[in-house]
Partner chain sequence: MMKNIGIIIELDKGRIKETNFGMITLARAKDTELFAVVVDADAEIVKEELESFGITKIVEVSLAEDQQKNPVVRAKAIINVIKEYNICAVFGLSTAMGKDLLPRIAALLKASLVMDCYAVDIKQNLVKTSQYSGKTSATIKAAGDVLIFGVRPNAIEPVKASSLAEILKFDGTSLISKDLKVIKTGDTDTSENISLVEADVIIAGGRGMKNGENFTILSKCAKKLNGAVGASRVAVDAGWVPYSMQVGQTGEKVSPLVYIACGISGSVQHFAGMKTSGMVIAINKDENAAIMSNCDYYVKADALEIIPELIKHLGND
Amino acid sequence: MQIYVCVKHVPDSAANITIVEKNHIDENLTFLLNPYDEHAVTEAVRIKDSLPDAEIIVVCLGKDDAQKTLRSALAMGADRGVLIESNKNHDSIETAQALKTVIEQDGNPGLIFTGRESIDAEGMQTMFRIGALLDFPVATNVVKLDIEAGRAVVDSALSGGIANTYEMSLPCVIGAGRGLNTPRYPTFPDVVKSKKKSIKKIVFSDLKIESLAAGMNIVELEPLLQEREPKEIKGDAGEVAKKIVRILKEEAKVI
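The structure of the preceding chain alone is requested, in the form predicted together with its partner chain.
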């Protein structure tokens, strides 16, 4: 079985974001494998452990620098990588079209993984678009996955620790959630070994993606600041509690 894992090269969540040219960010910062995609790669490797014939292919749409993210995924246990190179930022409609086209050209997917969202664009939809284009069923925020008898049984997490259980036919698309597993971080030998694995490069524009009427374009980025002026609540525990109650009642009006 071929398992495709779609990954994204994203700015480190701890990095400071500087906005340039109104709707871009200064990319002179640390980029890494999207945290949710780490769960996707780890799960693919876990499945391969019981299906030794499986091949794990990581696919990434991004700039040349995104090879680093593919290398991270290869070090975590993926077999080979495909970089769809583009210097532009693409919305999830174009991204899904590109990923679908490349996956179809490359092989015969039995399973496709993504993370449940990317931590930069936070769009939460690429997995569904890939599924719709390929006519595969999709589940997102998956925190438990069992492949058995040609089907996938998944727990798709809702809030408050509860989940829906879905049964899907294969092939299917899985949006990995954080509860799915504990990411396997590579050892030094894993990293050395990953350097010998292949990364194929494909140029985005060569894919001849169909242009659609629908699209989401970022016209402006602004720093999201929440200006707050901290005021101290003083006193002993009892006095503080009394003051908090008053604030909740009179100012916040929640009680």
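Shown: the form predicted together with its partner chain; wanted: the form predicted alone:
No partners, no molecules, just the chain.
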């Protein structure tokens, strides 16, 4: 079985993001493997452990620097990588088209993983677009996965601790959620071995993707400003507790 994992090269969430030219960020900061994609790679490796003939191929659309993210995935246990090289910021429509085209050209997918979302765009669309293009069933925010007799049985988490269980035919697309596993972080020997694994480069324009009727552009980025005004809650313990409950219900709306 060929298992494809679609990964993204994203800014470190701990970095200070600076907006330039209204709709771009200053990229002089640390980029890394999208955290949700770590769960996707880890699950692909788990499946391969039970299917010795399986091959894990990680695919990424991004600039040349995105090779670092592919190397991270290779160190986690993937077998080889494919970089679709482009200096443009692509929306989920073009991204899905590119990933689908490369996967079809490269081999015969038995299973495709993505992360539930990327921590930069948070669009949560790419896995559904890949599934639609390939006519594969899709499940996202998957927190449990079993492969049984050529079918995938998954638990897809909803809010409030609820999960729906789906049975899907293979091949299918799985959007990995945080509850799926604990990411397998590489050891130093894993990192050394990953440097010998191959990364194939494909220029985005060479894919000859037809001009698409639909598309999305980032018009403007704005920093998130949170203004908070502390308020003292007075009274005895019982009064304070009642006031906190009221605030949580009526103002914060979390209970």
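As the structure is a prediction and not an experimental result, all values here were calculated from the model. Between two forms, the rigid core is the largest collection of C-alphas that superpose within 1.5 Å. Positions refer to the first chain, counted from 1. Residues that one form lacks are left out of the comparison.
**OP:** Going by the rigid parts that rotate relative to each other between these two forms, point to the one of S198, D206, T30, E227 at the hinge.
**Re:** Between the two rigid parts, the hinge is at E227.
Subject >> Rigid hinge motion between these two forms - rotation in whole degrees >> reply: Domain rotation angle between these two forms: 38 degrees.
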